[in-house]
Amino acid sequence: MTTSWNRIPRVAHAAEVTLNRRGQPLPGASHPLLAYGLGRSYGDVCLNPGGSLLHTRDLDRFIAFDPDTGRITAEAGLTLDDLLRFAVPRGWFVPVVPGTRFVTLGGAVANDVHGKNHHHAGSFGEHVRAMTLRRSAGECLEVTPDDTPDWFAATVGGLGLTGLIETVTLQLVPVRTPWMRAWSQRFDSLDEFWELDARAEREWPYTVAWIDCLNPGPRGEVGRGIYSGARHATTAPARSQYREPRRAIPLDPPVSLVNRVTLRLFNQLYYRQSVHPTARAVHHLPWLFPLDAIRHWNRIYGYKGFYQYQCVLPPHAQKDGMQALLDAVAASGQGSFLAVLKRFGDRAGPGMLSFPRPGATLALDFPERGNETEHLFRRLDHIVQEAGGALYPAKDARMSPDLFRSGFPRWEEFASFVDPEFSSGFWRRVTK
């Protein structure tokens, strides 16, 4: 059974078709269609219950590259990992990368992914210069931000619903080495986080914070953590060899390994780890993609899987709203193994359904515990909606139609661009 990364929901598809060449005719329209890359999104945005999945992983060829300008065109099934392996030795880097490099170009466009440098570089779609989009009726559209701005705004962040993205032209950014200069610092409360962030984002292109959402700081508030900033290094360190560790979770445990006891222990140990207030050299792989070092890390949650809850709150509500979210999580006793806080830059995404926008975003992982988890999510939903925020469709498995429509007010405009033969479990769920 094909699932997304968090394994919720588990659904059956009527057919699964592998695409291996551009221009390949799409299957007949007896079932709704949806492209599927590496399945690294969460929930049902990449699933199509009862419909057909179009596997695009074999559409992974480089098409054109200009070494002088850094502009590259490739098929949409190429992974960011493949692209980085090609580009970094040639002095170029992907301008925006999410927390894993094991996503496809098509997936990065369809979800308009963001990274730790949103305040500096915006979202992935801002660096896309062109796409080819195959519609179910047979036509192939050349989509660019200048010549076809409406189609561009619908397809970037369009959740793969405007048709099959076959190729992507991306503007890379220059780098001198694979290394970065990075620092980190503990903070004892969210107040300290905001002060740190205000200073750091002016100087550091990449910033992010880990939050301990179980243990209070010295003033009794939940919200202590570790703040990190980085930039690409101009020179490599003297000992510049780096070999990525090969660790993996070999199998599914019978129950989730993430529980109150292990979470409190993990958070205490993680908070007490060594920090580096003075910048030092680190390779880009462990700094940008720390979880990629453990293959199949999603297995620690067991067969039942887990949820990721990622929201964004607007600037006027971000401070009180984030504290309210963390207080609600702490009161529930369901702390998160992953708790990442990041302030977006003051720029809206280029897509009608782009998730990145001015404000702050918080990402949390929770094991599936049935009604207990759903009760917590309803409390978090209320805080997000009252604040005028939104949930991230790429990480969602249970958002209500009402919350989707309030968070993405252009959804009806977007709906007019949806290919009539394309759909997804997510789209049917939030527009019913």
Contents of the next structure:
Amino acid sequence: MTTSWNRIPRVAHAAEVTLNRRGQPLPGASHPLLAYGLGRSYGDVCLNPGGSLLHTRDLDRFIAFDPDTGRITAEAGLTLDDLLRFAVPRGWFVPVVPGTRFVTLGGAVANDVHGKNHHHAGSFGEHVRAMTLRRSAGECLEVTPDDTPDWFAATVGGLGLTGLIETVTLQLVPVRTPWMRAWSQRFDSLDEFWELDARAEREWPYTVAWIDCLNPGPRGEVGRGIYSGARHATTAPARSQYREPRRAIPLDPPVSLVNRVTLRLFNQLYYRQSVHPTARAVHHLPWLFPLDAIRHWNRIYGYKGFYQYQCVLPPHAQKDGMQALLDAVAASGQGSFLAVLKRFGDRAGPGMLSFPRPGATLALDFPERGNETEHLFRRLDHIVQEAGGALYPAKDARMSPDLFRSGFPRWEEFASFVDPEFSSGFWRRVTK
Amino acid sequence: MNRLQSVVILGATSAIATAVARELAEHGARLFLVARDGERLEPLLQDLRVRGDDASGTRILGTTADLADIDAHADVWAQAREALSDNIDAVLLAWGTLPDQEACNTSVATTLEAIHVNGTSAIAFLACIAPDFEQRGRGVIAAIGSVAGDRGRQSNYVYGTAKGMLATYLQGLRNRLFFSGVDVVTIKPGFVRTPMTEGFNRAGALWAEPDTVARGIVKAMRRGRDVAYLPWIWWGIMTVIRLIPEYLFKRLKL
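Provide the structure of the form predicted in complex with the partner chain, given the form predicted on its own shown above.
Full complex below, order starting with the chain above.
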């Protein structure tokens, strides 16, 4: 059964078709279509219950690369992993990468993904120079930000609903080495986080913070954590061999390994890890993609799966809102394994449904515990909606139509660009 | 160690052959690719030229030909020699189809067609190129067989017959060319996630990815291995399967 990364929901598809080449006619059928790449989104944004999935993993060919300008064109099923392997030795880097490199170009566009460098580089869509979009009626649209701005704004962040993204042209950024300079520092409260962030974001193009949402800091409030910043290094360290460790969770444990005891222990240990207040050299792989080193890490939550809850709060509400969210999580006793807090830069994403926007974003993982989990999510939803924030469709399996509409006010404008033959579980759920 | 600097790949658009070609292109090899379908070959050549930093397309070349057509073989080989300036380090035979055993059971023509595509046509090509290698006195010839060729089973013995015939031919060729310094490599993949096996239930630990198998093929060709089971675990599995006495084996539903 094809699922997304968190394994919720488990749904059946009427058909699954592998696309092998560009220009292949889309299957005509009585049920709706949706492209599926590596399934690294969470929830039903990449699922199409009762409909057809178009597997794009074999659409992974390079088409053109200009080594002088760093502009690359490739089929949309190419992974960021493949792209980085190609680009880094040639002195180029993907301008925006999410927390895993096992996503396709098409998926990165469709979700307008962001990275730890959002305050510096914006979202993925800002670096896309062109796309080809195959529509179910048979035509193939050439979509660019200048010539077809409306189609561009609909397709970037368009959740794969405007048609099949077949090729993507991306502007890479130059780097000197595969290495980064990185530092980290503990903080005891959210107040300290905001102070640190205000100073660090000017100097460090990549920043992110991990929060311990179980254990209070010395002043009794939840919000202690570790802040990290990094930039691409201009020189490699003297002993610059790096081999990524290859570990894997070999099988599904019968029950979730994430529970109150393991969480508290993990969070204590994580908080106590050594920090590096002065910058040191680290390879880009472990710094940008720490979880990629453990294959199938989603298995730790067992067969029943887990939820991710990622929201963004606007600047005027971010401080109080984040504290309220963390307090609600702490009060519920359902701590999250990893809580990640990141302040977005001042610009909104280029898509009508782009998630990145000015403000701060918090991401939390929770094992599936039925009503207890849903009860907590309702409280969090309430805080997000009151603050004028939004949930991230790529990480959502349950938001209400009402919360979607308030978080993405351009959704009706977007709906007019949706291909009549395309749909997803997510789209049917939030527009009903 | 064999050099793999200029390589001919036949049946290049198959998933395994494509992965081999990518690995070689990324290491700067000169390639000549042959495939039946030009609409699939062109995008692959384009992809390999980007990976191989060959924007002008001088090192990575190809042509379309139906390799099941034995009459085309001499011409394909002449084109390959010309494209790689008559300096070929290695050849990989990778064309083939997975026939529907049920259909073969009721059709003599389907059976013979499957044996021709997977067996006879490959042997014909090997027979065509062997004298060249013999004369040159170096290089490596590799062909993709299958674990299915190790023992006939009711579920796919027509395919197995063709691959088994190919394996025996390669054995003899290996013996013949040994004395002139040419390596002949028999590749025996197990279950691989490719379009060929699309209809199968591909859950389980025995299914390998095309790039994993491709890395094994490149390594086996470099080292001039005789027979390479890929992944290696299939050597153990097939040893057990070969050892089951026939009077028991015929009762199994495999």
